[in-house]
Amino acid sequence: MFVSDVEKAASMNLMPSRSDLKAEAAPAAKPTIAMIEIDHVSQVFQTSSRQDHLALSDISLTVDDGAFVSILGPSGCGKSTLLYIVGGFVAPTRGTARMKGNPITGPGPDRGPVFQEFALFPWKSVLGNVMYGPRQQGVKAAEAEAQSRALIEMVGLKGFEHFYPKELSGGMKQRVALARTLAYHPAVLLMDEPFGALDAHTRTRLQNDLLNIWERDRKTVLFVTHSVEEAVFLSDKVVMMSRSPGRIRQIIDIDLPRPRRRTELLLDPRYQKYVVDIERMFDDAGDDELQP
């Protein structure tokens, strides 16, 4: 059959080339925004004698959405100060902290703090403490109660809804504090040595519970601790800080399988190596050289 040159040209124009198809199938990816960005943050406090004390020096750190990041370092290195800056409780002297690209100017429900001190309302029951957040956010009583009961069960306190803080052990109080924070539905959990005051057995149980909750919801967690084993067991990354003034000495990626089982990890040579290597950083008092 005879096809004119005009028809050939028309058909060629209607058929896109392979390169055109690839370009259409692969649109430019949108840039991702980190959950937390700490950009060249320094913090200076004034002592009682009116002397300036440099607590943090030029800290830069990015925390991705859904990551579990622990901040580890010697006492007085500014770990808690850094957490308070992210929480909006302390304004940095220099630099900027951002949440989803927006400067942090104060506390907000998108960041849920869990501190070593339980800070529960002593006049409220377990249920009343957990319901407090949703009720403050305008959630109706019946819905707030249903959500709170589900959280109380999730942290293993079903049956204790009407107990008061004075009737609970330290570990139970910390479970209530965690449930109360989760009731706000924060995007980020800010945890400042939450298990530090607990006995070893309770601490181990709560670490396991926290990982189970994190596996379920994958909230972003910024976790301050002085325990190397705790940091390695829980985290995707460990941020190792220097002695005061606090600087980031090294960031260690923890390449261990999830979900994590303590009995399996204790036998894993990779886990053991992480713990030994990080412990050596604590002992290396003479090495002040910062690593990128």
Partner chain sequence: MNGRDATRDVLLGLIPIALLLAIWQGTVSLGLAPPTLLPPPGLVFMRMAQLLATASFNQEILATLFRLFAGFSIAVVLGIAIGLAAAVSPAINAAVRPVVRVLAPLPKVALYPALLLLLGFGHESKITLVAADALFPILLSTYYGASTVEQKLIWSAMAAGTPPREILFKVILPGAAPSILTGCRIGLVISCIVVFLAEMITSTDGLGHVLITAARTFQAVDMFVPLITISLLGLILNGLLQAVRSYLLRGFPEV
Second form
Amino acid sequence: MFVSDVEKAASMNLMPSRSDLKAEAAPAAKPTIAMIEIDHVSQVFQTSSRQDHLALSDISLTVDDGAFVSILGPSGCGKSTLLYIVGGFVAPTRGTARMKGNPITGPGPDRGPVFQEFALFPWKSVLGNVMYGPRQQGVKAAEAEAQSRALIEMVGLKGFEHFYPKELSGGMKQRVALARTLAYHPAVLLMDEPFGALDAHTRTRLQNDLLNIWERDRKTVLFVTHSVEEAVFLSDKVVMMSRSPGRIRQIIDIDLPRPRRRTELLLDPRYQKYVVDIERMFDDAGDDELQP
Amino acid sequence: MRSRVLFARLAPLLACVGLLAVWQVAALTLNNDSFPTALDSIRAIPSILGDKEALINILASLRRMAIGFGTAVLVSIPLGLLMGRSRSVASFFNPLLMVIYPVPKAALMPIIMLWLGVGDLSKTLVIFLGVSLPVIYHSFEGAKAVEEKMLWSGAAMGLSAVERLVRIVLPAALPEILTGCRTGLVLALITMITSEMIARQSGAGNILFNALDMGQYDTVFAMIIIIGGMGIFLDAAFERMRERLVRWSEPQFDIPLSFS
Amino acid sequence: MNGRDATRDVLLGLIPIALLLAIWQGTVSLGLAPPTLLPPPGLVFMRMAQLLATASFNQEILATLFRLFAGFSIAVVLGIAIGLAAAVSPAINAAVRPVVRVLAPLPKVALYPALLLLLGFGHESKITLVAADALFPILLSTYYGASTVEQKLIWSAMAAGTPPREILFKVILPGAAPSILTGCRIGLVISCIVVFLAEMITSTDGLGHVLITAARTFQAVDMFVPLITISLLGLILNGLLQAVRSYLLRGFPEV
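Follow the form predicted on its own with the form predicted in complex with its partner chain, if you could.
Once more the chain from above appears, this time first in line as the rest of the complex follows.
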């Protein structure tokens, strides 16, 4: 009974693959393959009062190789859960997630997470944290150290190799976390509100630096955020989610030129229109926390 | 789900039965005169509790324990709270407490007996000393962790320093204080038994060792069951009370974490 | 904390200890207590220096230390192993939890007569008692520390390619280290206390035995010496463990 209700609800809310915001010209045709496929995924949690809570309802989503995709939604819409399912940390109640066509059964070095809480190993130095992945992959110590030092320099922390995480600011910690994940060359970066715990200034700098790093090799990125500006600024595609139950409302292609410069973009009417339109859509839904 | 709750309630009981069963099997296999079986020991309990003198002895022990524990709690909580809120008070008392910490309190028994005699006063004083330290320590930690801004809010509402201590710090530190009291309660029992074992005058600890000396092995083991039962019962009863008092706080582990 | 505040703290802390010594000395000097009951502090410390120079007293200290370390080491190994196992495996948890709930509040010293009967009056019974008493704080804090290791640390290690069976030693054990070491510290102090008490109740050597011998012959001076010695031993061992702790936990934020 419950299941059929969910399915009925999902079928009525067919996800538009193109939005009314979609710009006229399609991006330069480039052969794309599906890096991640999320196929009719639902997630049910049991609350403490033993009631079923539908966190994700029949989500389907395809992320192309090399795409920067943001998942945007209010808190409690299950966007982080969706990311954890792709990471293999959480098994979906129904449906499957696939990576390069293979069903995801657990975490693996092809999908590297970056968490809002940094999750650095407090007992390891900056260098020790970054070297952890390569060493785990069987890279020789000297080689792993050389690679890690290069990465630490790339994220702008040269000279901090032997510091412990507790001695770093939040922004610096997140730089280390990014370097630690990049060190084992994941094909996909899974970023779970990575800049959510940072102050506005640090957040902006890290967004710019993340884009610069991303421009080098254009890894696939799945980026969870609740900031509309952040999503539009960074992404090729914004997946808008709604709450209770968490489902996809709309997928919006962000057709803005790259490489993006923040100062130019803020003045760009197209950027402004994306932001305003998305915010308006959330407002219309009345999808706020006061809802029981 | 209900059956799981029931199981969780019964689990400690099952554990008791299990431990007694292990004892029974071990005793039967060893077949040693000085190691009676669990059943034999349990059978010896009624004769101890039926003996009027032994019962009076045990009750006198418990009375001393209650007085020692009560006074220790009454003195230690205010001291610990003051230490937690005032750096000067803390640095005044901390080194002294650190020196006293590793001294076995029950070991003071011979010296205290030398001064105060073998009466109730010596035994109660030793229990008092044994209970004080963990209660002071936990009250101190609890008071130290109270959010400064909560006290600012209190001051803004016009509470005086003493009122803030009683009406904000005390309730906020209560979960931690009660953890200290729980440790203290078990320690009170331990100190009581140990001091009686050392002084060998009267009380539960004395009955235990007299039986050992006289080779009444089933009495020895029966006393162990009685004393162990007291510890488990007191701890469980205190835990019940604690749960009621701090229902608002974050759920804690249902097993005591600190034995300091 | 700056230097001046630290100095002030130390000075403040010395006041009650100095005061205690002064009252002690004063009580004797003013004749409020006969020296046979309360020997003056100078005499006690001199007697202690005198005894520390003798081989026999050092033998007693070594006997106590041996039992203390043997019991404490057993408690550390068992406590950490069972604590980790209970945190990681739900099956072990279901078995260990109720048993620990019953055994933790049980006054272990009450088991001492049983241990004497089963293991004899030698080292074994005392070491077992020390281990039994020190075990639970270590076990419980290991369990607590291991079950509160941040989930995302584990996920990060798994994503970096750590196989599940290595997670225990590469993430959970180091992550639980602060809590484990706190438990060890409590266990160490308990070991000091218990070994002394066990030696007082029945023994032929060790510091506790020295105290009891002195008490039987009403030698008040000799009663103070072992008490002060065990307090100093406790402080020294605690200091050593503190040094180990701050080395092992150099990366962790101050607790």
